[in-house]
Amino acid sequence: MRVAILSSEAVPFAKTGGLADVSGALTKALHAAGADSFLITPLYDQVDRGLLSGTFIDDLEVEWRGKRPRIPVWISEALNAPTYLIDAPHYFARGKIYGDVDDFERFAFFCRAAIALLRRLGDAPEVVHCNDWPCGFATVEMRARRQQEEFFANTRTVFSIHNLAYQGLFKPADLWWLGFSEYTSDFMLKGTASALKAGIIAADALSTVSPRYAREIQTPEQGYGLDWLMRARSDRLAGIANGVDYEIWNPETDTDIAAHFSLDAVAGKRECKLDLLRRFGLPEELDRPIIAIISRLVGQKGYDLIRQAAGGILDAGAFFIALGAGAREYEDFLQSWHDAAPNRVGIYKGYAGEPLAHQIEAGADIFLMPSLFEPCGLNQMYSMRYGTVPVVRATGGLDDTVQSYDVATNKGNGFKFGPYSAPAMLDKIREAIYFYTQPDIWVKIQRNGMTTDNSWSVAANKYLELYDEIAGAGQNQVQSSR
């Protein structure tokens, strides 16, 4: 099974969130099954140069705007996959890999790029595996060069919504001059263009990163205006739960953390806490428990409550450590919180880079994850390997991937809450500060969690039979026509 993946960002390469998480370990775990899996990202300017491998071709032509422009391909063997990276200064030179107001049109670039990369690289693939918005543009475009070009008539194309809310939504009449005027009526939504709508029609088969994010994006709730897309899609739309890449979070080999841990050696976890209350300038006291957060500062990671419960949860006993960076009004409300509470509030605004994330993972006793939605979430599953417990809400990937504790059968991984409010969210940080006051009760959760395999190599296997189930299909289609 030859598979292109087609990804905006990508672990470890350039990454905002999960999606460059998920786009570089599926890759690898791809491979590692046994699939001839490659990767193909922008080179952005921030992407470290010590990772390529060298020029790949320096003149893959690009038909772009009635011109024809050369442009180098660079290769890396970072993933023990190869990972191709469209150099194109005027587009992914910027500092940061979104935010522009022609981000469709850069996208959209890429998309063409590594459509003609793909006649480059010897046999077409079996299936191209397009990601978010970003890549909606090569879907559709797939489609077409299937009908068109010998070359492409056995490709069938994935594309997988790591968070619906995300539409790529621009001017209808730039559709012309992108080259996507044909197809118009599979871009508009509400008098507006949108990528995303046109990848999932485009599609030959859909996935989302859970299996009950994959029911909620087919209500009004959590649709976004496209619940009756998905709805009509149904029939071509798989769940499948990311996973974690175990070579990058172990406890037991990581060196970005204070000390090494394990299952049965957990003494060096109380290291790296200590470790994360240095760094955070907060008082050395081991035995009161933290609770950290990574994430961007929106509504969606579920801010407007934890900004509701500040004071419960500093009452409840705990330390507070926050990692993130986004909208003003939370960066506004975590330096007040910390301004009011020095010696109980941590907080680091911004992208302080992995080796960060890791050290919180590994020092925090308890990891909080109050999410309006939550398609996959990763951090649940990060911190389960090192033995820090979730407390989530019980939305998409979080409600899959977490289930709470029952002190009967001890059985459980953490805790869960249901209704999205402070009061449903404090009564669980409550009852799992209440169990970490009882460590022979809190090392049984903590076992729990690092025996729970999130790992890639299960989701990779369901990703591999939904290639072949399309990949087949599509192979019996061209023989049929002939």
Given for the second form:
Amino acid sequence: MRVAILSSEAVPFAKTGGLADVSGALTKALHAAGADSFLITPLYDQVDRGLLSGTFIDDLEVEWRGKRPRIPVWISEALNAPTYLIDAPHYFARGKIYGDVDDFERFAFFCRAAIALLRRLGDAPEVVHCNDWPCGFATVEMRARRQQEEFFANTRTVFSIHNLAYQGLFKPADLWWLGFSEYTSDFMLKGTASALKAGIIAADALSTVSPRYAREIQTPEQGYGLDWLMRARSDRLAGIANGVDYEIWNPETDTDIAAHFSLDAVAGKRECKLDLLRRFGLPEELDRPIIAIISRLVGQKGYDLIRQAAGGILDAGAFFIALGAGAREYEDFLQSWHDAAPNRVGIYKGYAGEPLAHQIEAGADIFLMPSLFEPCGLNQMYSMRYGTVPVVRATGGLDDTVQSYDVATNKGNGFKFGPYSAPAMLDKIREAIYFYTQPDIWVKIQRNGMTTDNSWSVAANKYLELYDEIAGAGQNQVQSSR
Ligand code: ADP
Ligand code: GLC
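Next, give the form predicted together with alpha-D-glucopyranose, keeping in mind that what was shown is the form predicted on its own.
After this comes the whole thing, all chains and molecules, with the earlier chain placed first.
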């Protein structure tokens, strides 16, 4: 099975959130499961050039706005499968990955270039796996290409929705010069053009990143205006929970943390806690629980609840450590909370890169994810591996991956609350802290988390089954049309 993964961000090259973790890890896991997988992603200015092996070609011809520019493509062996990086500084050397008015144009170009590259790579892939709205253009273009070009006749597409809230909107008039005017109706969403919607319509199969989120996006409450489309395509929609790359997130081998630890040798975790307190300038009170959060500072992540419950969290006796980048209002809230309680609240505003995220996972006691919605979420799973107990809202992938601890049966690896409300969240935080003060029980919850298997191999096999279904269907279709 030859699979091209297209993604606008991927670890270890460039990252703003979980899409990057997933794109890198899935490419690796598919390869480990026997697939001929490879990744295509933009060469941003922030990509560490040390990861590149060299130029793969320097003359990739891309049909673009009536011209045919020739651009270089780089290759990296940083994963176990090849990564091809599209080098177009005009679009990708912006000092950031997203956030410019021409984002739709930048990623339409990326998609066009990625498809041009597929032709230069020899055998056509059986599956092109497109991720989120930036790759919506590629699913539309592939649908057209395989009717026009023998080379792509047997190539099918999977479109993965990592977050339905990001819809890739732009003016319909721009479809013309982007070369998609024939498919205007696929893009149209309430008077505007959406690369996400077009990707959903054009793909041969759809997936999203947890079973519960697959159900939620078919409801008006969580469908972001696209629930009707998700229901219409529900027979093609799979919910496959993300996994954890245990080569990267493993407290026994992690080179970013102060001391290693494992299920049978947990002493190192205390050293990591001390290190974390020092990094954030907090007093070395090792018995006080640390509640941590690492996330993009957006409404999705539940900062409104944290703001409402701020006093209660500190009254419950915890330290609070937050790492986040994003909306000004939440950055200002974190700053004022820290200023009011500098000995209890530690903050890092901005995108810190990987080491600090690992140090927080290793040193914290409780990891908070009070998300309004959460397609999958990764930090709750990273936390479990590091003996850090997740307290989450029961939504999307958080509900699928965290089991509530039950003291009667001793089962469960975290704590979950249902209603999106500050009192409900605070109740669970208090419950978690109550168990934290009983080390015999806490150790059991930690063990349950540390032994939970969230490895990528399970998810990779589910993706392979999905690919098999559409690749088989594709061949039949081509045969019967001949
Ligand atoms: P999302 O993709 O919605 O942001 P996930 O839980 O799937 O949420 O993944 C978030 C990823 O981004 C995690 O690997 C997390 O550690 C990382 N991350 C988020 N914010 C930051 C930040 N400010 N600095 C460093 N890493 C971050
Ligand atoms: C999105 C979601 C997050 C998910 C990630 C990777 O950014 O918000 O829940 O874990 O994609 O699939």
